[in-house]
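Single chain ahead, by itself, as structure tokens, in the form predicted alone.
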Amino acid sequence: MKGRITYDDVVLATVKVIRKAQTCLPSDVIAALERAYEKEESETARSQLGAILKNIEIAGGKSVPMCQDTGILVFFIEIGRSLILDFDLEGAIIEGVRRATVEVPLRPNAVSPLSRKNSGDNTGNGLPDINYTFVEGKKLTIMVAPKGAGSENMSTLHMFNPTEVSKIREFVLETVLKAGGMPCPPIVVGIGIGGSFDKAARLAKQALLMDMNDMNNFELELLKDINTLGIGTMGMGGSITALAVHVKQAYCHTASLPVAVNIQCWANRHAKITLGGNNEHL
């Protein structure tokens, strides 16, 4: 792509980045699964991890979705402050989702919350979920993170009293223990601390996108505690229940302490593509 970014450029880039996210896991996620396979001593859990890795290999080789639940599509868009767009950016992304539903293909997952009527194309009121931030430069980056329901349904949020910081660890462990094998472990645990009711949940989801290899002491301690629960791969026992724990924080009201836990299955799918200048980077 050369010159200015057009509506069609964004539509095609959206289809491309969705296909990448659905068919190929990021290298840090694959490496974490491979380490889990090597470390796991339970033969049952190890066989499940082997099947997961084989599934990833086949999906990438055949360019087909790695899971039957292709999720709802959550986008994180970075817009360069010097970038000029003369078209409906959101409309282009939505059109890309419609095309990807047919071309990848994706399972139609978007339904009206009360009638449960399916739109048939993964779009509808509020979906896809598109989040915007502004950065320096003239480029446009589109990141997509498909989120399946099995893990999303196990996520939770609690408004703590500001004196209850010491209860956060227990809350995280209780959330994971209650989830058990439902979110298809080994899981990734995203935690949002602070902000407001809705900000904490967004922080927790963004935490899932962090590098799997980059954990601080607090996150490593939580990971260690989670892996003593014995849930294991697919809930069949073993020593690896979680692959990583990541925490994102924001300042909050003096009288409030929101904490959200967003659980992600082993298929921690996300990919990004950058448009602008003389190059397109996937």
Given for the second form:
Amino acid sequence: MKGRITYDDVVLATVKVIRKAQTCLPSDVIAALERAYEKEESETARSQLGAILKNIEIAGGKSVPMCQDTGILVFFIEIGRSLILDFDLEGAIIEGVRRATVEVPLRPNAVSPLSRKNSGDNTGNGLPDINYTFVEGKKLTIMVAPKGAGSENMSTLHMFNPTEVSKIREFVLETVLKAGGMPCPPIVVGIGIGGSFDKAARLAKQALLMDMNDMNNFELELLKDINTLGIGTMGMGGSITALAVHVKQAYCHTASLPVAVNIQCWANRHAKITLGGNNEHL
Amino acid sequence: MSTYELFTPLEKEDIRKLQVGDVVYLNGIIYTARDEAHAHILELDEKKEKLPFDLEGMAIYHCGPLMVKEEDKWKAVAAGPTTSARMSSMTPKMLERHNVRALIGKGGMPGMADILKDRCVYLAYTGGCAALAAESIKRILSVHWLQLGMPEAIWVLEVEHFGPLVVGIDAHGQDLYEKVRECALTRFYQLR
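Go ahead and give the structure of the form predicted together with the partner chain, now that the form predicted alone is out.
To see the whole picture, the full complex is given below, headed by that same chain.
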């Protein structure tokens, strides 16, 4: 790529990054699943983990989506401060989603919330969900995280009193307990603490994108407790219920303590592509 | 833990031999149906209208597949299971009126063991394994109610060696998920 980034560049990059996310898991996620398969002792859970690893291989090999729930598409866009973007960036991403729906293909998942009418192309008022941040430099990075409903539906948010910090652990455990086998364990647990009602939820979602091999002591302790529950792969028992736990924090009002728990299935799909700087990186 | 190769339509004897934890591979015809399809079946039943398909001895697959049309023929791209618990409230009526012998899905169906007893089993397909599932779908025989949307329509699938399916709830009142849940609840109270 030479010169300025164009509308068409963004459309093509969006299709490409969606295909990558739907067909190939990030290496840290695959490594975590392989470790789980090695460590798990329950025969039933191992048969399920074996099917998951086989499924990942087929999806990658045939370049087809690993799960039929290709999710709603959540984008995290990083815009270099020195970039000149003299076109409709949002429009280009939306067009990319429409094309990916046909080309990858994706299941049409976007419906109007009350009439339940399906738009047919994974777009609609508010979808895809696009988040922008500014960074140094002159590159444009498009990250997509397709989010399926099975795990999203098991997520929770609670506005705690500021004196209830010690109750956070129980709240997380209760969320995982109630979810049981429904969110397709082994899960990844993203926790957002602080911010505001809506910001806590956004932090929880972003926590899902963190490197699964890199957890701090608080996160490791939570992971140990979650796995003690014994829910196991697909809720049929076993020693591994979660692969990773990540926490993101933000300052909040002195009178509040928002806590959000975003549950992610084993298919922790996300991919990114960078445009600008004379090349394109997927 | 035994492994069985079963063929639809299923007889009562086929499912009576199954115990929770057993592994099943299915062959023959299965019907996808999720939220809207269940609601529509019950609506037609309520009006005493005939369904455009026969569920006798059949397996219902809780699945909203991703299909493509190639030269006028539908093909399954990805067809893994969806969360079965969403269908729990509609399942008792469905089983009252139709002799469905197997429900296939993921995550289990809390409180359904008594309803399923002596007439139906719940088989768990590994959640998210949609590419793997599509491999064992040999043909799409027909599609009903496509106006409900691709995921919500009823797809009639011919499958071969479809699995591994784990018996999650058997026809004897046993529920594998319930046992795991009880144990998890005990541990939760200990950890709290």
